[in-house]
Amino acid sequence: MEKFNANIAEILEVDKVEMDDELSSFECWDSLTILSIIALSGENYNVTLSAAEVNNAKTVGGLKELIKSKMK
């Protein structure tokens, strides 16, 4: 998980991201984004999310929590 935050930021298309980020605040935050952090998430931790659950993490380190909860 030691590149979660620069693969997330880029992903959002900022610099950089903190763990009370909102997700939906991003300006290119959409289906399409969320698309891609399901695809970094299943590539990098081989873990399968689903876009409800996406959306429900809220923050930055929510949706890092999500995936670690589920990493096995």
Second form
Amino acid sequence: MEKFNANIAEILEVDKVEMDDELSSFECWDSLTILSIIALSGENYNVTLSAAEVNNAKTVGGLKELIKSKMK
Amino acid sequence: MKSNFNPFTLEGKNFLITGAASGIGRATSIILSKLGAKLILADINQEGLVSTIKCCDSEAISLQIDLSDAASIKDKIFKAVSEFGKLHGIVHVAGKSYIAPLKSVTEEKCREVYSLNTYAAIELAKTFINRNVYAGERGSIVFISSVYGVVGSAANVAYAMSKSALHGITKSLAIELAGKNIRVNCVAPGFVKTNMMDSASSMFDSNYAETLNKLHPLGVGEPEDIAFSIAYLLSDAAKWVTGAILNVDGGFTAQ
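Form predicted on its own done; form predicted in complex with its partner chain now:
The complete assembly is shown below, putting the previous chain first.
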């Protein structure tokens, strides 16, 4: 998951992200951004996420752990 | 005396249906079989095809095929038809959705959606008109698009591209194939209760089901609602209908 941070930063429309950044604190955080994260997870990691799971992940680090935990 | 008048009958006709392993394709297969048609049921999912065949009232065979592999379509259909009999029509139901906002859209995924939803339709039509496949007399091709081939929605650019393209293909082929007495039409469904809808719903919040219902004045549909419209377009009752995009959407696009 070496490019995870860079990919998430691009989706969140910032230069870089930290693991404890709260997802909902980003200016662009909305349902379309959640869909972008779902698409990234499916295409790059073959992990299917729901909108509820993404919301419950709370932080960038939480999201990374969620995806890692669902990778086969 | 009871009349035998039934212009909607499909007795004596053979059709090929793609996406027949589940959802709208399965419902269509069952309805067409009840109307007397014999069927070649095509899908990549052989197990699903076997389940669909068990639900059919008339003769039906399975054809396992990856429709996104355009180069294999002609040979596989030729072989199936040589064993089964020539066709009076085809229905292209198979398709995939791709929900992704613009910034996540990739060329690779767009091509993947396009090859199954759109180019396979062209290849199927091309195969159908071959003298080894088309039974002659009257032919009918039905494509399945979507309300999202008619109206816009966010995070849907690739799917909308693939489905609206079917509308152009429908109208062009309607003109091109009229001389062969082959009609070409398209059904544009609203949301119906299928696995594809369930997997799309999981990407949205818990109010999504309610939101979807509100988009349809008659509520979300059943796969059979689409199957009945396909049956009509295949039947001789629609013998003067070609190049039509039939919205079957519970009023979604009437608003």
